[in-house]
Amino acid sequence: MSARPTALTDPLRNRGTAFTLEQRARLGLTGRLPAAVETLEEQAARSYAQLRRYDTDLEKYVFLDSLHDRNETLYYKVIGDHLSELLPVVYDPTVGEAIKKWSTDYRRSRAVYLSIDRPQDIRASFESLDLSPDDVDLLVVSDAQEILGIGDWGVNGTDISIGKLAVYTAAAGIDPKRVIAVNLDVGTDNELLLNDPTYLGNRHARITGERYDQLIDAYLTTAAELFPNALLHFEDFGPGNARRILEQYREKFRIFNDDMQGTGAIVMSCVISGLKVTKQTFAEQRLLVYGAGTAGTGMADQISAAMVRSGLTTEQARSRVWLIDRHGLVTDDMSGLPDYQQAYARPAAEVADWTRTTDGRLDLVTTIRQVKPTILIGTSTDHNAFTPAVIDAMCAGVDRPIILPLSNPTERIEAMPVDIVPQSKGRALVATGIPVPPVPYDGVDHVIGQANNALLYPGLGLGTIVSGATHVTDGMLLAAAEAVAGQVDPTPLGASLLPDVENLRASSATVALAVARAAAADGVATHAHDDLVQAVQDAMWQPVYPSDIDPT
């Protein structure tokens, strides 16, 4: 292939109108570009102006995706200059809409696709990238069974992995040349896709059982062998698989599940901040999780582990956690409980005299009135489930309840802060899973922090890479959570529990530093640095054009 198309079509090397006249001559690009030689800043200003002409976030997503395909440096410059505004465009919630149309609107492949029907192709698929063992820092993989709040989208879910990597780079400076997006195509149970003539994935139901497990094992074994220094990030796996895979492999491979560990850790940040206001310890908490799937139980795991660190036994900690799913309060007499719920199932005898609904369930309000939780977390996607009666019950039980309606998008959130704050008379400590404006109440603007995993996982990944950690430990997750919480003072009335995403790169650097130190303390770090602060800074890729360009 000649140098002419390579320099202009390789998004990692292309700089468009920013190629100097000398570079154009050297690369054989004379006459291929307009006469003007622009700076990256001038290009970014034009691109942002073009972006602003679009009316919908989905149109903006498509524009940015096209820019990503042409010029990665410019793409990350635009996102970095407007990170708070564009983060919801390049990832959640807009990526959910893009995923629904992915096959129909297919433009370009940016991922590695591993089919359960051809497991023999796994090694060849990775080797086709022509990357050496030292060339890769991070892989993000998804089987797209549980995409955000929209469910199973098969190969369409590829953009989840791509979007996650984009956030890693924009927020923490993970080098985009050193990452790989992976889709595990195990089929789909989405009838819309199976009957869509444009669908690009395997046209059969999801494969489960032994064949699925063999694919997971082959993926992990091959990826870890070919890229031994890379963090293996799992994203949007179904609840039946996510926890099981993590527990089975976390001591063998350098893996991280953001839905369980990342979400749990960012909720830990909220609770750490909230406890600074209530002046309590984790051992004094009573946790109620409404929505007991992968994310919800992951939060319960981390908060109960914090209770243990605060002095309780494991049994005592679990006895202070209540889970509610679609069948009501989870009790040990329920048949077919998933393994991840069993540790928190309440004894049936404990609730024998509680008032039940007409269909026999123990509902949210009843449970709150009985146990007086200090923390209420919503991961249910049950819109408006946190009714005024729920808020009143929380406030009747404790003076400053921590209430975290985390489901997204907006049409699935359990309650909006504009309703929670006045209903609680300003007493509730609130964070959400979506960005919301401050809520004025009684002369005070209550700033609502967004429990966005992007505050945590990019810095966690960077810290793992900088330290060369062989595993992601619980100590590293706790350090990340504490580092996020440590960036705000939640004690003034109305203050946010979490930092704003506006300063995400600085926040990620802070998290990375804490994570790298925790990796060393836990004995899993393999890289030592004389100046860890500088090592973190040096590791953060910047969206700037190099002083020169490789002509090959």
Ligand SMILES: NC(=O)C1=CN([C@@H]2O[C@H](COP(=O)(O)OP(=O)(O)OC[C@H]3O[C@@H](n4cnc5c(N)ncnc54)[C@H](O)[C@@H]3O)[C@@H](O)[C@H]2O)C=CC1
Given for the second form:
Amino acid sequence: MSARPTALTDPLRNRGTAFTLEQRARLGLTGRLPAAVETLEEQAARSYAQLRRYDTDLEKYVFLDSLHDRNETLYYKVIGDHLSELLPVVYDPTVGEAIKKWSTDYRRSRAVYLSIDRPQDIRASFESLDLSPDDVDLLVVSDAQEILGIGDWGVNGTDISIGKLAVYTAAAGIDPKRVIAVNLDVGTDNELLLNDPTYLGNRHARITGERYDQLIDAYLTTAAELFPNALLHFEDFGPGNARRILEQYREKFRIFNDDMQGTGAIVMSCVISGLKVTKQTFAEQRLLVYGAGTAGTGMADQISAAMVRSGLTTEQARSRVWLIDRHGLVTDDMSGLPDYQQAYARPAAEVADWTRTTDGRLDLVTTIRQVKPTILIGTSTDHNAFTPAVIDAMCAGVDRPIILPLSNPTERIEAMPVDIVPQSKGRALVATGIPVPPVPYDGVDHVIGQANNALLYPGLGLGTIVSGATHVTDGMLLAAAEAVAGQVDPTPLGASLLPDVENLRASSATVALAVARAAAADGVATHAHDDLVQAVQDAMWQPVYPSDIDPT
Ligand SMILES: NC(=O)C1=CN([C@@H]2O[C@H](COP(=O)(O)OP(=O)(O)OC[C@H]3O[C@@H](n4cnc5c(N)ncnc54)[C@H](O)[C@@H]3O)[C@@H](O)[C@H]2O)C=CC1
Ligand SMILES: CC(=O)C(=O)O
Ligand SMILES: [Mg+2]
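Provide the structure of the form predicted in complex with the ligand, given the form predicted alone shown above.
Next comes the full complex, this chain leading.
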């Protein structure tokens, strides 16, 4: 029996029909492939033509997922050649659909699974990868409690870690050999999954409290010990845990919470661009956040910090922020407010005369009429909450309101730009979390930037890796936000607030450079480079077949 054709089954080494005859002989693949020897370009053209035959994005997702598991170079070549078309397929919003069907449609998986029921297995689970301390740049972990805007999906949420990593590679050239996707399976409170015979995760309710905290601690400690240079990215944790983990461990480990810090920073980019149009400063802004969870309060933190940099005191900055959650405007007489909302709770006396709904809430339209926000952000998952009355109220308050309905996926968005732009008579400055086409209004195409953290976190990660930063500092986040905003001129009517996704690779390199410089300025960089621009370029993995092959 001949040796197993491992080079054909290892997606990191596989080249399929692109293996030359000489390589086939060296790798023991003689007779295992058809005669033609193809180029990567020819393979990519065939794969793309195959992809185009599928009707739905979910079918395309499944096709690309199997290509990913077969040949990573080819997968990234196809995605990279069609980035704006395929990013919504491999990532947000299609990944949300795939996650809902993950257990039912399970094929195979490249992730590491850490179960709360077997914490003793954490080390062995990583060691099974057979990677040395210097082999890993990045881990993305999720406990899947708040996947996008679709809630708790237990082990099905594994694909958010894989999808985020795919964007890191496609957008910023993070080496796919040097990353690990992790699912923390702490159970699920999703009854649908608990009663689904095909469900593949731990079949019990979410474990909270001490056991949960111990798992997080063990994950961080083990991951940092085994892979001391890696950035530890947290994704789609529940609001309480996301903030608590970040605050508790931020000084100790190289961690990054994408939903709080990444989203906060991309929103900062939108606001920086918006203020170039309105010719205002951060200190003049009034921010209303609708949906005060992980992402919404992360944005409130970053925008109020920008107000402080712009000359206000912390108290003054907080007094220019309003949060609305399920029970209406967040006020300090509400009982049981989560700690992350308390800092922004409005004094009850201030709203005593405001008109309430029949069930006693201070709603969005009332708050807008009273406050006249300059910025309205939606991170509520409350579909269509930004009604025509909401847009009218925003436009009555200020000339060019910044309106950012950011909830994902599509069925959760607070309003589609096609409804906002005409309602505001072209005055609203709009960006969304999902990709949407330009909106024609009054002879002008209003281009809608995609305010998705995917425009920012890949470059942030690359800058962190290149600089060897020991921590992700606020200065690095701000540098990333400014670098994104610096790539567009938002001032012509209808111009986007953000760079185009098609240019994401160049944009990520620019962001990485700014982040690496900020890491050095903040004193957290551990790698010095004579030529940082070149160092960023050199660090970016390219989807090409190298001239040599690994014969093992
Ligand atoms: N564009 C982007 O880059 C990002 C977008 N998001 C999106 O933001 C949304 C929220 O995500 P997270 O903050 O992680 O979730 P989360 O669960 O932490 O926060 C959602 C908040 O909205 C509140 N809420 C729910 N229904 C509401 C209603 N009818 N009225 C007012 N508030 C309501 C919830 O009580 C909660 O506080 C999701 O759709 C997510 O996809 C999140 C991160 C990044
Ligand atoms: C984009 C993202 O991270 C989210 O919707 O959760
Ligand atoms: Mg997320």
